[in-house]
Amino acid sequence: MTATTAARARRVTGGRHRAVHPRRARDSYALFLLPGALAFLAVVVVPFLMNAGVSLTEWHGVGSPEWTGLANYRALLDDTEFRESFRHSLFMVVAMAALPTALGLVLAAALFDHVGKHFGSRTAAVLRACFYLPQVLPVAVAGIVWSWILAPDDGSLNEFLRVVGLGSWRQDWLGDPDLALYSVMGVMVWVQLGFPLVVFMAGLERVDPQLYEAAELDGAGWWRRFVHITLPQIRPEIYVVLTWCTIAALKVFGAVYVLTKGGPGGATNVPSYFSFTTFFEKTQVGYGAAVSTVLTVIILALSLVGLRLQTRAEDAEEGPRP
């Protein structure tokens, strides 16, 4: 810069540097979350509490509600059918949560480290492909195939056992109360399984190639690799994978609705369908609305406890601050 031009810009600017004051910073980053803030509040804030407000009444959708306070949240530690829903939804965080996370780790380090070494990184990437494309499928096309291939009588699954010689092992896998709920487990492991996948994969991108390279030096096999790097390089991604496979697997209901409708005889009956029954067929709306807010604030808590997990686990990675 030359004298003149100096010169000049303390003319302009008086002789001082001015600096942007850090509240007024702060005052322009809040109209940018703005919308947001007002969005979420329309759509997620004032319908929950219009429904924790439904859930204090007894209301049948037409008429004036009557006030009943907490009755519907006493009724509900003693129904059976809601405790057994909830009981079914530990099923499904298993197929949808647990399952699927851990064989997404153990696939995602497979192609990532085996297949995309000794096959080329396209290969992975079609592979990984595949195993997303159940997570594309709108739920209830998947449902209604897999209703098919379930079917007690001409379903592909049960012709495939009558084929190769175990006609003996055909089952009504959607009609029988005690298979119901695991067929519609095994569903659920295969539309669920891309997710973790996908993410794990994004996960390995980041770990430095370099403690792989010294661990095959020491002789490291690919378990001891995949135990003692992978997954603490990837421990983030792993509780977003929990957190947000749990809240999916307690909300389940597309899967449940299109396959089964809860049945047989409740056998695969899970709170988000227990609700919609008591609100849309029993007219029941404010126990109705006691079964969501239940539900709601269980999963308000988990995703707190998830976001909690993450932020340990980022702030144990980076290390102590100086």
Given for the second form:
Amino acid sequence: MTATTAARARRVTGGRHRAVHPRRARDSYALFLLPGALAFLAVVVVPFLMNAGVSLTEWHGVGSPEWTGLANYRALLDDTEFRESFRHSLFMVVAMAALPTALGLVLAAALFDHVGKHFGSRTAAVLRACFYLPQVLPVAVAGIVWSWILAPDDGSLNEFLRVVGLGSWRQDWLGDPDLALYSVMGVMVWVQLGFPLVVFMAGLERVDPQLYEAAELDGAGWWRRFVHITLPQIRPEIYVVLTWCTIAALKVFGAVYVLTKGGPGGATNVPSYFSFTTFFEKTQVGYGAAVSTVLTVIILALSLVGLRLQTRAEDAEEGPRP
Amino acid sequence: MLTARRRVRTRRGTACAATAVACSLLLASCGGSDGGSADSRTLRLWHYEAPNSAMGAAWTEAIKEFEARHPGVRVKFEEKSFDQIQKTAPMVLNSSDAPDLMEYNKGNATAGLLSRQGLLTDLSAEVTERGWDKLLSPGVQTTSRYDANGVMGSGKWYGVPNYAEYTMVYFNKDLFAKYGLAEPKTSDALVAAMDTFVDKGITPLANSGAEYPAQQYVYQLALSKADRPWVDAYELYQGRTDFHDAAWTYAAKTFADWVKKGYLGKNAVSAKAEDAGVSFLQGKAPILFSGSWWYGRFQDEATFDWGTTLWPGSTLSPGSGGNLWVVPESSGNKELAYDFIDITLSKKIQNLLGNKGGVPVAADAAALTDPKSKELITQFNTLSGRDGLAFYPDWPVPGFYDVLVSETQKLLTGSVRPDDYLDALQEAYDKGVPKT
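We have the form predicted alone; now please give the form predicted together with its partner chain.
Expanding to the full complex; the earlier chain stays at the top.
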């Protein structure tokens, strides 16, 4: 009995020790987070606060800034160019988040269900890599290649249309103010598509095949399986992709810079390019900082919403906690 | 217990050391790597001329000459891009990384702004002592001097140009001959030639809407109806600039009209300046109105006979002294920098510049052997001699270049009327003109 009690006591003590140790361990591990936290503070928080401070001044980048309070933000409200750039951002969200997510879902399911099953997983992997290739290309390279493809006179697209007898469809894809934004959107769909595709295919790997088998036995076709099994099962991946791509769309810069420089006549201007020209071309650093601050706040808010939705989806998937 | 405390202390010590290392790494990553500390045996020099351009070749030779004349002194040359220097110069010059001598863009929004902020050395005494002011014509000097508000044309010397530049009509002599056209010496002859080319299905004017060429067509059209006070009002704020005056109205309406008539192709809206030059080089467009910076390249690469002429019917044309050598206020080797500028103004370097297709400002006319180069310089002397250098349309206010690009694109696509175009320019100009 004594020995048993002692053993129990040791277990209890041990248990107590274990109850204490995790807290200590947490404290110790917290120290390892410190360098990362300091780095975050130094390269994100402090510059952001400095940027917010600069946005309350009128400054040309050198000399002493002049305190103007919220004047830059008030001016932003009346700035049609700024509002237009945000309107274009919404188009970019469609091109870089909504369309690639939708297309990525369908393509991922098609590659997983049909190509993988009928042609082998290696063929599906090769096709997946092909779709992912634009993500690997530097945006400057992709932009220059696309500007050749979309060139008005001897661009490949116009040449192709001429060769196949659709010469009347030839356009100045990047020079027509009514078309330029859609052309840039098209390029961005091509650039973005690979990312959701890869994430969704990874997500599909973890879906229990028995669910599909059961559905098939019940007579569900591909579309019903897609809607009722695939979509709900990979909802967390969808939230991740949508959040990630929306943020990328809001801060898109490189493609616009290389393809159109915001033109023609501001038809493809976006907030980050607007901020860039305000900073460096117009040397209105305070005003440019206000644009950046607004953009950062919007991106931050959207990220938080995205993360919240993602957490909810994960919680729902895990079910109620005991 | 002691051991445990020591262990805790050791753990804390390790954490502190890790934190300190992380902080020092962070600080190191934030700082510059190659500080600009003064070393009297090194001249740190930045410029952005391509090695195969006339200026690039001349400055390379100047570096050799400088090192020969200053035994033991090394020139540490860093090639930068125009954009790099244009966008980062204020920050670089405000730091310890500034070079001793730098090539920089001229104008109120660039060199003028930096001079106003006290980032550039006042070269006035050196200019007089070394006689540089005697070498540069008044038109070329305009962009070297800035007043207390950073407005060019008067005040102290903050930069020295070693070359000049101007715009001209480049024309494809072979294509002109093929269609029986004479050299466009008058504006009527130019318009008649353009009509002929349009009739033959050729867009006569090489153009680029995404960069400077399109706005320079508009500005040249305005200049053809303007005079020196008009330019001074626009560029130097010596009077009010009204974008609805006769000159600007003529320019906007004529430009829009030329688009309608097919003299300027709508397909050039998204084209870059390089595309315009290449379309001339490829013989697709028979006429290009642009700057002397193309001259050397056309000499090298054109496979057809070509000629140049100043814009017919206009005494004024865009042009100015070239980019400036500026000495940052923080330079530790100002004397060496002055010596280098002096060498670039020497006959040897200036003659080399001239024979390579550049426009020297102090060359020996007899030493220029290449006939094309002679033609280039003779034309410059004609323009400069009649006080015809009218600077560039984007100079007056910061950010005006982008406004001009954007608005001229709209004019090219026909999405705005000339009046609306001029309204937009007026608004941007008025917003940017310094309040005195």
